[in-house]
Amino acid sequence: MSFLTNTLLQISTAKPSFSGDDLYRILPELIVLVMAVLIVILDLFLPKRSRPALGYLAIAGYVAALVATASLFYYGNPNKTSFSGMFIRDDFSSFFEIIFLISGILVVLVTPSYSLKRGIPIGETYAIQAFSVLGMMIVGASGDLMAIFVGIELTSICSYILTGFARNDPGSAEGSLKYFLLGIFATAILVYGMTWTFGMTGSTNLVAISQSIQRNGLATDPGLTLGMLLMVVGFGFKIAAVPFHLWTPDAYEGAPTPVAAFMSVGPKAAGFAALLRVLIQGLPELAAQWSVIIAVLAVLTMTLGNVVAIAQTSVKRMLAYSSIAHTGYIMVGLAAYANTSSPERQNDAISSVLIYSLIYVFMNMGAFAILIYVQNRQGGPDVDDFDGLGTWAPGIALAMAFCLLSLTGIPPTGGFLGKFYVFRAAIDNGYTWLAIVGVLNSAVSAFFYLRIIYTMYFNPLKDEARAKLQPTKTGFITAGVVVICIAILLLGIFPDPALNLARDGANPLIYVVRATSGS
């Protein structure tokens, strides 16, 4: 009781640390916040026919925030904390913010044609997406469990709402309800794990937690292990790792397709940012324990995602299970980190997670963007709706094939380089068996990815289906697909610039851990 009283007294009497530099360090977050608020206000006054123009404001806001983040990356003060250590401006946070902002830009490009065709409020969609991106940015820059929780929940609440935004579709409401109910249980488990960790260490600050574990010899304490396990379960739900993935197929299938695309990349990356921060920066002394857990979850996640995806006839549901499988690939890099004490190999492991997360944004968004195009023309998300796509939309079919080959991991695409770096990190750090499982799963995934390519080029479009083709506006989607394909190709052929940024992004975590341990 005295411990709790003293802790609450310290919190209540702590003096806030705030300066003008703090505002400068959160400039990208402020830009996204202002943009989101402006969209909400303008949406109230603009006539309905003019609301699609809010997309230009959203893109301008994301681009401005991206420029601010890049300037902080190159010219700012790295490894600086703000707001009493709750916010961290370092290369790690800046790299993930680039991922979040790119996902925001791409989702704006693929949203209008789908939403307008189905009567989904476009202004409200842009605003909620912006607040979700803001939550992700908070997560990536958090140095405290409380800040991570706030960011995670802001992103999650927005995702619950967006999933049920197709108000005339019963499947959308069902998917949103399942996502929400399972989400609140996962949140409760996550908060319980954070609370337990706070009770054991006396702090919610990640650096202070690590120092307390070392100072008090808590690395082998069962109570702290329980707190770690509970947080892994909570974050496992956010990244859709098996067995915490049950919400994913129904939520993706029921959600509007642009929302499913957004959920498959943005919130997933935010979950990994939180997982990296907590496990590597806050709980490095427990690495021997959580490394094995992450490795086992990676195997289960890769295998179930790929095997179940084979049986799917809906491309949308197949991409949902594919998203689960790619979570497993990314987890391989995280598991590999804890199996070595070499800073260079630790950097390779973390940077492989970062670079894969960046590449995954482009290739998965591209697949979903083309699915939206097909849905607008054909009306359905099934594999049969891709019949003859190479004949009646050859450019779109070529782009889809390129994205699917990248998801499979075929060179010279970015997807091949992403898997190469993740599996190499596993082999270098003594997890060769995990890399072998990953390669075998990539071979399995080729079956359902190549099946769509076969359908596009070798299954003829039936006459009755040709008669049902609907005209659709493709300007924004075409622009998005072109940008995505160029990015995938450049990341596959010239990966060094992005890989160097990922290595810079990995350095702060390694620096903090070594400084905390005194090594």
Second form
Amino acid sequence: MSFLTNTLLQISTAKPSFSGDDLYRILPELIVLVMAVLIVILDLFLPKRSRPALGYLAIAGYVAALVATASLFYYGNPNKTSFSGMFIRDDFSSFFEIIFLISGILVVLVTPSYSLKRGIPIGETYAIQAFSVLGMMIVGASGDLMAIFVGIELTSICSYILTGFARNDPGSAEGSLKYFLLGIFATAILVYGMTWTFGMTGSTNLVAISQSIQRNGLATDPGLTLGMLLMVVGFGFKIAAVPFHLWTPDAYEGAPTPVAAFMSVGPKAAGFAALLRVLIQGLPELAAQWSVIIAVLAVLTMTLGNVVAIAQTSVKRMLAYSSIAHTGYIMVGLAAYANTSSPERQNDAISSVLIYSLIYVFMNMGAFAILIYVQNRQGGPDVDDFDGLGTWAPGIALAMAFCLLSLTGIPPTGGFLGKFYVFRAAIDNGYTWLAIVGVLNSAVSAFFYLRIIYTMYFNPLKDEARAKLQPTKTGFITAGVVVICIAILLLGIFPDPALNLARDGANPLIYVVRATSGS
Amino acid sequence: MLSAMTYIPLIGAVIIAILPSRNPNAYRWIALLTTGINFALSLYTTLTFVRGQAGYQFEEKARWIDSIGAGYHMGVDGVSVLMVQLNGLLFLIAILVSWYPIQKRVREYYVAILLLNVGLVGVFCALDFFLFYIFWELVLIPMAILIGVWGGANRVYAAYKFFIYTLVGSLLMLVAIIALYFQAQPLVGRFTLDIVEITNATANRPLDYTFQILAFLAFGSAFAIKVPLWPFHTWLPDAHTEAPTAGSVILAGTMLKMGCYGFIRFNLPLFPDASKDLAPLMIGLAIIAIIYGAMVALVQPDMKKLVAYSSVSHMGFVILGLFTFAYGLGGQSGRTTDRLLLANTQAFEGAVFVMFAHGLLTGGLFLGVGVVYERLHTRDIKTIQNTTRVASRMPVYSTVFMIFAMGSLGLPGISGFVGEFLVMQGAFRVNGWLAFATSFVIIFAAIYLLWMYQRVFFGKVGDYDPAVALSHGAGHHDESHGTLAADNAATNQSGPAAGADNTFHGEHGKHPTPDSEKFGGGGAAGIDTNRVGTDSLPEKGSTHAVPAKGHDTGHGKHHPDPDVLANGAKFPDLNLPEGLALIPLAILSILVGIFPAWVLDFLTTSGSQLTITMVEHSNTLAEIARTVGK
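Any chance you could show the form predicted in complex with its partner chain after that form predicted on its own?
Full assembly next; the chain just shown is listed first.
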């Protein structure tokens, strides 16, 4: 490692803003980048038969990056900016990188059995996923609107491609096209918001923006408010908040299921990372304004997601709406930030977003992984296809029940802890009504989550359907599901380490805010 | 000790879940062993519990989730030790009575029931809000599964209703817990979810009055749904009717107590001012529940529904006791609290005694209904009445069932009486009319329980007369050949079994023997079969006069299960597991009724402690008010 950094140091002394230190701070990103490029190259030369082995390379890459992130985290992140303030390596970025890398690993585990069965090119899938993860990591670690934009776009473009990856399936192409058209529209709005912000404050650097607002008393400036609104709309699209969610059900339904699983966790978390960075780090002075907007959007998002999910007959679509609803829960934590000036409570709010995002990755991935298994065996993603899962795949059914209970928020699962933490932040910061809306929504969500559990255990599998069950390779998925279930249980029963990580992860944002407002 | 008691069922459940053997008896024995150990531990806890000592005993404390102030804290006081004891006993019994009836998915059944046990022990022992909430919700899932998989015809609806109903309540409680956590923080001095710490802190410095009212309502809605208090009771009859016998026993025996326990542990000590000011409301609801439950029980055609509604009525007594107790305590309302009301701990003791006795008696009644159902495959009172005379066939069972019925209607000498008496005494101190109204309900209880007992166990009125029974047999002798053959062809609705029986019956008519009365060995089947078909006969003293007509009018919509006829011959008295479950329960409920001090001793200290907690702070409040000069 020191050799590597030394070498890089020698190469990189050309420009003053680009030092070896910078490279050491982006080590996790570099590892993922190298891994992605390697996969692209190897995919060209490997015979088709041995391409699935690229999955091991992908996992190895993610794990290496995870180790790098964790050690940076453990040995104290430098909390410094690199590349002229474009890139920030702090606990916040490290926490989100952990989320992204975990979702990357999990998606590699669930992909092969689905893609191989349907003839979807697997090497390219891995490569594009890796690029997407890279984009998210950049978003999490960016200290500048430009870097956020680059990262978001890298992620989004990869998502458009992945959605349309089942080339023989018209649904996939349709979903991809819808997603793409609406996505570029949202991106345009986002950029427009960024230009307004830049125009008003004279900088794209988040810290400089907040300083400029403070210095020039821009907090009530309508132009800046417009910029903030436009950016919230743009990010709202990425996290699938109502009313910017319209692409979600179609894109998820059309996309290959592993891609839908990936999109429902990774890019969503990246959107939240961007929102947190921009709103809390860049626009803390406007908190009174954006907090109300986020709170209202949270109510809409939770309610619509849960209510519409009840009516779905396809589990895939149902999970799409459920992912919208969970966006709403996370937004509750974000909204809670604004109502307080005590750093302790601000930390509560931010860390609730972080911990919920982490738990959500596991439970949602778990539900999707089992959906993939059922799709492989039964052919379809409908609720009926889960008939009697409890008898023909008892272990998988148990895991599914566990994930669904976690999504409902029943203790002792991680989902409960996440909800507890989010609602705690909301109540603490004077948003009791928001917490009550969230709690009632949890009760509503029990309807559709329980329906699947009911189907799995109480509906018998019809004989003709049993005859049609197809064989599938389960090794990777089983491994993934086991990891997920253990993680959900641990996060539910012994959440202390994860909570401490999340609290650490939330600190940098608060300190930056205090530093700027103090100066 | 308490942790061992909580997690041993979990270990048992895991062992059953991963056991390679496919032999259902293995599961049964493991479950029995587990609950047996659990019962032994709970017995040990109860016996070594120091009764005069204030505060919690068998405490266990450990650090858990520091970042939110949740700790691992278990402990029992007089109330919870009784509940844990009851729980241990009822689970042992529940395993016993499931021995033969449960033949479908045996492994899953025992896993679910043991998980339920984990949740229930945990709820009564947990002294930390986070831990408490986990156990509270843990109870929900296995119970819904028990109802949904092993329940009756309408089980899925009942399971859904049960789950959603109680989930809404507990989620509101969750919000209140979090709010309380922040409200208590300045009082305790740090963020904590420890129930004891928060209670002690609020006893010295009361919470904000508005907050008390809101939190009381939020907690109260969760508990009122669990109790269930009118008007939140609608899930209960469905859940009870559809649940398997063991599920009903647990549901009535301990799960309903979770709600009452919640009121005792949280609402009264934490929000004493709200408890006092909302006491009239709660008393009103309790009175409605008592009267409404009894009235509705009067008209139930289904035995289990009848017992379920009687539960609503009895649980009303608990709430009445608790809030007549609270009525004189606490108090920002400015009402003078007279000495008689201040020392109203007997209402409290009575309420907890009703909880305990109700667990024994209603548990016993549900077991009894299950026993009949196993044999007749119906719980419809009229159908059973028309089918057979249970008392003559199952004398032991009838005796035991009578004890439970008498206890439940409040006969002195059996445990049900003591609690209700104490509660009524407490109610009398608040208002004589309250006691008057509730004592009237006991008459209703006598009516519905005795009616049910008479109709189910003694069958038709005419059957009392042996002569009629004899002539009934003789009538067969005369006419059976002709009428019955025609009858069979025309209106046989019970398939081949009945046909065979009728033929047999004819044969029987040819060779009448003195002891082949209808209660005698083999011939019984045939005669009973006929009586199902022509039930209007015996009391008229005539014979099979108009069999076809008898069919139509007698049955109406209450068709007996065809199995009833086929099973007519197999009609044994209590089998071993049932006997082991029912008889000790009956003996215990008599013993507790004769020596109520066994139970009440546990409660004296808890009652006075609770009084002190609630009054102490109101005194402080009065002092503050005096100094401020309000």
